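The form predicted alone is given below as one chain in structure tokens.
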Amino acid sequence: MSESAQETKIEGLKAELGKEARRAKLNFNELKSGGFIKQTQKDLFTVRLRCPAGLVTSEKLRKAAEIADRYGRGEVHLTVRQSVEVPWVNYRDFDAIVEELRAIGWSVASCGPRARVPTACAGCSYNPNGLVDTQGMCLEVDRRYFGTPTGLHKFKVSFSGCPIDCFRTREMDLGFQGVVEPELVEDICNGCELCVRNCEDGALQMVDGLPVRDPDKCIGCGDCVKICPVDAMVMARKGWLVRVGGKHGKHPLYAYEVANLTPDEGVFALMEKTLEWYRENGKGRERIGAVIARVGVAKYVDEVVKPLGLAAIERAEDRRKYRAGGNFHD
């Protein structure tokens, strides 16, 4: 299909949706912002349910299945951002669905230009790789900031418990990844070199029979702490590596690392100040990554990170150790 034919088809679909909206006396944009997403089929919507941190009780799962059977076609869709969606729902059933959800303490998730439901891995709750409490932090961020309007575009947040970064903090408007600062207890160390051989980043080397860490190479994964057979390598500090300005989609962006070893209370302060900064500096429908591309990451660090007293990452060379390989175009 030619580009002009594609454009004609898209415009035709938009026109049909406009007619349908007027006939049903519905505002599809407002419904989408409320978590009711218009399908291509007449009068049918997908209902997105709120699942912060991907935690859904068995009671809620049963309710999602009941709603799918009663109001849909018996199908439930699991999205890449941990949401449960029920497709094939008629708009006339919205009120009934909302009431059924409310009865078990559940609700519909939001879309549109606002803070979305945050996502998270299992963190240290039961994942052996987890360094921090991603679940607890994600639920608290959801409680405090879910649905906060930006006035510009969507705002996505995720939490990864370690540098494996399963929840793609590099691709979020604001991402938090667990990191640690290892420290050697010299009197206990037996010089076995296991930590040196196990460090994939070459951040440890033996000097006078003891492992010495190079902070310019260390990414805070904590593998040296886990591998030490005598517990000589310990976690001196742990916190969050903060990334800002990422997104996936048609034109993806990788986020900037802007703060390291941020304590839990710093997460909330960053959320509030970042949303404020985004509203003040954004234009039109820019995502925060586009704002940073336009004004520079240094402006964000100077106006958001530093005033909060966090350990700012300012230099490009200090971010380089976190950079992934692949198809980058300079």
Contents of the next structure:
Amino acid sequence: MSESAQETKIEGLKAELGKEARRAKLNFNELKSGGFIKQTQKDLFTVRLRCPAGLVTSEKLRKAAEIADRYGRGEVHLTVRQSVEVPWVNYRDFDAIVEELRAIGWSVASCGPRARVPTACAGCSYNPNGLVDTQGMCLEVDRRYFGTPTGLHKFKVSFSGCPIDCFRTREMDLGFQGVVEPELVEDICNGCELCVRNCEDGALQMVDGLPVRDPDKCIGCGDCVKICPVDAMVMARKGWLVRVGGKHGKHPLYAYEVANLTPDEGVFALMEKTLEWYRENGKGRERIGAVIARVGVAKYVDEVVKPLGLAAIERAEDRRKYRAGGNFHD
Amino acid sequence: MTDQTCDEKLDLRGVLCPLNFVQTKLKLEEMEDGQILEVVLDDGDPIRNVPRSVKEEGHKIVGVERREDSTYKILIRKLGS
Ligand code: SF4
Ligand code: SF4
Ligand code: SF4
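Having seen the form predicted alone, I'd like the form predicted in complex with the partner chain now, please.
Zooming out: every chain and molecule, the one shown earlier first.
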């Protein structure tokens, strides 16, 4: 081999090494933002894809399938938090996968101590019980706060369209559930009692031929509005019941209701303020529920909810109506 | 309001959800806009679900009457599809 040929070869090798190093660095960064989860098997990872609100276009689904075929074992896993994961991926393929995702405007999810991809039910888009636009809010929250580092632990958010709460806002670090405040238009009411008979919380009673609501019992499900045949029961206000400090895991915590009938803008404000409050008050690897257990929910309400001018829920009695029976200890 | 005359009647006592709604819907499809359909529904799930679904399909409920045997008679005005 001539000297110059050898030099070319060395240059080529150097270039290769540089590429390899850059690749390693990129991998490292991608790994930090999460989305690649180490498997039991050597060199193999599960790639978690970013699917806010569990909404995935057919284009993305096809891409997930392609990635599974090309880099995994031709299978995906559907997670409990609405994500599509591709298992059995070698870490050397991270770059290629990230690139393929980027090409269709997609990316891997977040994991580790940061705001996770929020989840949501269909809400009012097409679920008959839905009261609010869960999917729209979820997508916007994901757009604004995706992967925000907490410096402490994970931070999970979900949106349920109504008090049936399919998306378990009681188990989230921050949960938003649709609620309404019904109101009677007396002139239109024909006294048929359908609303009274439909209220599963016994919050409505006929008084002098008209339904009267007990706000201490009403959980804001909107059933009375939906059943009323003549639209005499109407939605006076709509918004979000806000829960904070829930989690599942080895030691589950049941979230606190801290604000009622919160408008959409309040959701963004609460996301920001709550993350800030969590960073300021948390220690070590505490979840926000543990922080609240330590410092008291009143501190959170005073420092986060009230300064934002939202309708704070302050008294334990006002939270009680949302509680279920079962093995809870407070 | 219950003396309103109806054009068609359906007795859906003993018919379970969602078949009661499907029957109501099929009957409404045969009718003309503005006509009134009277349906009799059981208490419980039927009276919870059927009027609500009928409303969601864009028709109007113009009368509700609770009957002696605690079933319900509802009057539905068919509205344009
Ligand atoms: S929470 Fe309510 S709106 Fe959402 S899926 Fe459940 S029932 Fe439907
Ligand atoms: S919103 Fe729900 S709980 Fe409140 S009065 Fe109506 S049916 Fe009852
Ligand atoms: S269902 Fe409507 S019309 Fe009937 S009693 Fe209730 S508010 Fe009045």
